[in-house]
Ligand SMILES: Nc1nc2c(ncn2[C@@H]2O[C@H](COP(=O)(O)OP(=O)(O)OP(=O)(O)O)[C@@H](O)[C@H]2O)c(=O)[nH]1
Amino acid sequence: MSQTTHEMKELERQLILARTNMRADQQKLEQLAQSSKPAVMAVGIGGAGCNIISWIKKEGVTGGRLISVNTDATHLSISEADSRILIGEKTTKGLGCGGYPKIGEQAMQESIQEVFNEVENSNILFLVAGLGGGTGTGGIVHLSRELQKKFKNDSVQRLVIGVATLPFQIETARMGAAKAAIQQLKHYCDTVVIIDNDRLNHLAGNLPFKEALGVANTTIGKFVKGVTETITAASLINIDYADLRAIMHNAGIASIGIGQGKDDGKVEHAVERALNERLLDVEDITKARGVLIHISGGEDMTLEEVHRGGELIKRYMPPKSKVIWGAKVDEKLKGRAEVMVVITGVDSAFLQTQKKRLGRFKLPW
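With the form predicted on its own in mind, show the structure of this chain by itself.
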């Protein structure tokens, strides 16, 4: 064999070896990327929570697991989720809690291990409920408390985010139960995102009753879906898990707003509406700890528009607040933009309102 032929064979062998190593490196990189993706789960508790999970399931969500939990077997049977859990079968016989939070707590306690089995591998866990009733109020408090105990000495980094709707202020008994639940959730969850139905009434009061209440479900659904997909799926600008943790870990109360815009200046208009139409009254936005911005737009949305939207929000925030943002292209939003703003670490005048004493009514005659 000539020296030239030998050299050519050796070169060919080295090229094959190099390609094999490249494929192995690529497979290793893909496996590492897959294993490093945070596991995102959302648990809807009670009737309102299950309705929101059903909304997200129908819309479709990439990269997240959806779980519905209820004491009402009939409602649970029509809920759409990746997994459904009837809690408190011995306690409630599948008939619900009758609006009593204590029974909701007992039901969750009875079935806590089954819920643990579903969520123990999560890195980001949304707990979704309507407060003021039985299953949602008692269930979310007990679950968040037990999760805090279970994960306390765990080496895995986790975020537990409570997402709750409030009853109307005139529902005195339900409002009392909701406020008591929030005070506990603040200690057990990293962040509690609150939707105030009285603010919803102010912003969507002209809509038919059913549609107005649907705004709250849609808002929460878009929040969970938006964060999940920007963390786990390829987007125009992705939100990093570490950044999300920086603004939501031990961050207390959070307020959310969603705005839409179209045509020229669509992103800026959507940002302004999201800031001005928040669904929780915040005393002073400039004291916020952090801000999460998620921008969605059609294929015509430019990076410059996204940048201007982010800069507009930063003007409202104190210099030291952490601002993170993500953006994705949604072909259904051609010519339009939708912006979600979540402001963490805020004080709400609603939660500090003291009960007013009612004096005697004076008749006008």
The other form holds:
Amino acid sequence: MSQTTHEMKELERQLILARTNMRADQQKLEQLAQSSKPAVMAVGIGGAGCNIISWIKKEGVTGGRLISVNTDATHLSISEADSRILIGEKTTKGLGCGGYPKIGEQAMQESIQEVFNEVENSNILFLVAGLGGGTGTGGIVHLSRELQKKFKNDSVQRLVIGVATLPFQIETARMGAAKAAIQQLKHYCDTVVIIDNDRLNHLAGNLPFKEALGVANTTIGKFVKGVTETITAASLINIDYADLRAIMHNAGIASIGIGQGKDDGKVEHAVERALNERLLDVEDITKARGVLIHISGGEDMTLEEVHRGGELIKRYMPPKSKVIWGAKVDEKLKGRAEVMVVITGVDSAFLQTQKKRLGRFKLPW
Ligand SMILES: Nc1nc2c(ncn2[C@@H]2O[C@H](COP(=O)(O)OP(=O)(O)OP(=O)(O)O)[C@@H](O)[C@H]2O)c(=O)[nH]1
Ligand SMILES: [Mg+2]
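Now that we've seen the form predicted on its own, could you pull up the form predicted in complex with this ligand?
After this comes the whole thing, all chains and molecules, with the earlier chain placed first.
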């Protein structure tokens, strides 16, 4: 073999080796990307919580695990989830808590190990409940308290996000228990996203009760699905876990808004609606810690539209607040756009109002 042929062969050998190494590196990188993806889970507790999980399950969510937990066996049997847990069998005999949060707490305590087993590998955990009844109210408070203790000293980074609805105005008797639960959730969760069922109903045009619940479930479901997918699935613009943590870790109360727009200026219109139609009244936006923006639109949505939408929200927020955002193409949204904003670290006028003393009853005429 001549010298040059030998050199050529050697070069070729090295090239093949380099290519193989590159392929191995690529594979390693892909494996790493897969295993470093945060595990996202959502646990629905009580009737409302399970209904919301069922909505998400029916819609489908990429990269998240859905768990339903209830004391009510009949309701649980018709709920859709990846995993279902009947809690407090001894305490409630599968019959629900009849509106008593204390019983909800006991039931959660009775079955806490089963719930732990499901969620212990989570990095982002949504706890979802309608406040005002027994299972959801008592269960979410107890579970978040126990999780805080359990996760306190472990080395895994976690984010626990409470998602809770406030009772409708007609459910006056339930409001006290709901407010008390929120005060506790603020300590035990990183962020508590609060949705005022009444405000949502008002924005949706004062629907009949059952339909109003449906709108609430869709909205909350979209929030959980939206955050999960921007973190776990490839999007037009991804949000990474560290960014999400920066605005949601120890962040107190959060208010969300969802808006839609269509045709020309669809993203801008959706932004305007999402900011004006928030589902919890916010006392003072200048104190907000951060905002998460999620924009979805049909295949016709351009990056320029997305950027313009993001800029509009940035301008609206106090200069020091952190803004993170993601965007995704959803072929179902042809010619339309949907924007979700989550503003964290806010105060709500509703939560500050003093309890009204019960005065003397007088006939109104
Ligand atoms: N968004 C939404 N809210 C609901 C739904 N069902 C009930 N709610 C609200 O959530 C509150 C609690 O209701 P449930 O979740 O049914 O109660 P629970 O937690 O199962 O409690 P018990 O039945 O007493 O064990 C109610 O007062 C309503 O304000 C629902 O499907 N969606
Ligand atoms: Mg129930």
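Here the rigid core means the biggest group of C-alpha atoms that line up within 1.5 Å when the two forms are laid on top of each other. Numbering follows the first chain given and starts at 1. Quantities reported herein were computed from a predicted structural model and do not represent experimental measurements.
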Fill in the blank from the handout: Between-form comparison on the rigid core puts the Cα shift of Arg13 between these two forms, in Å, at 4.0
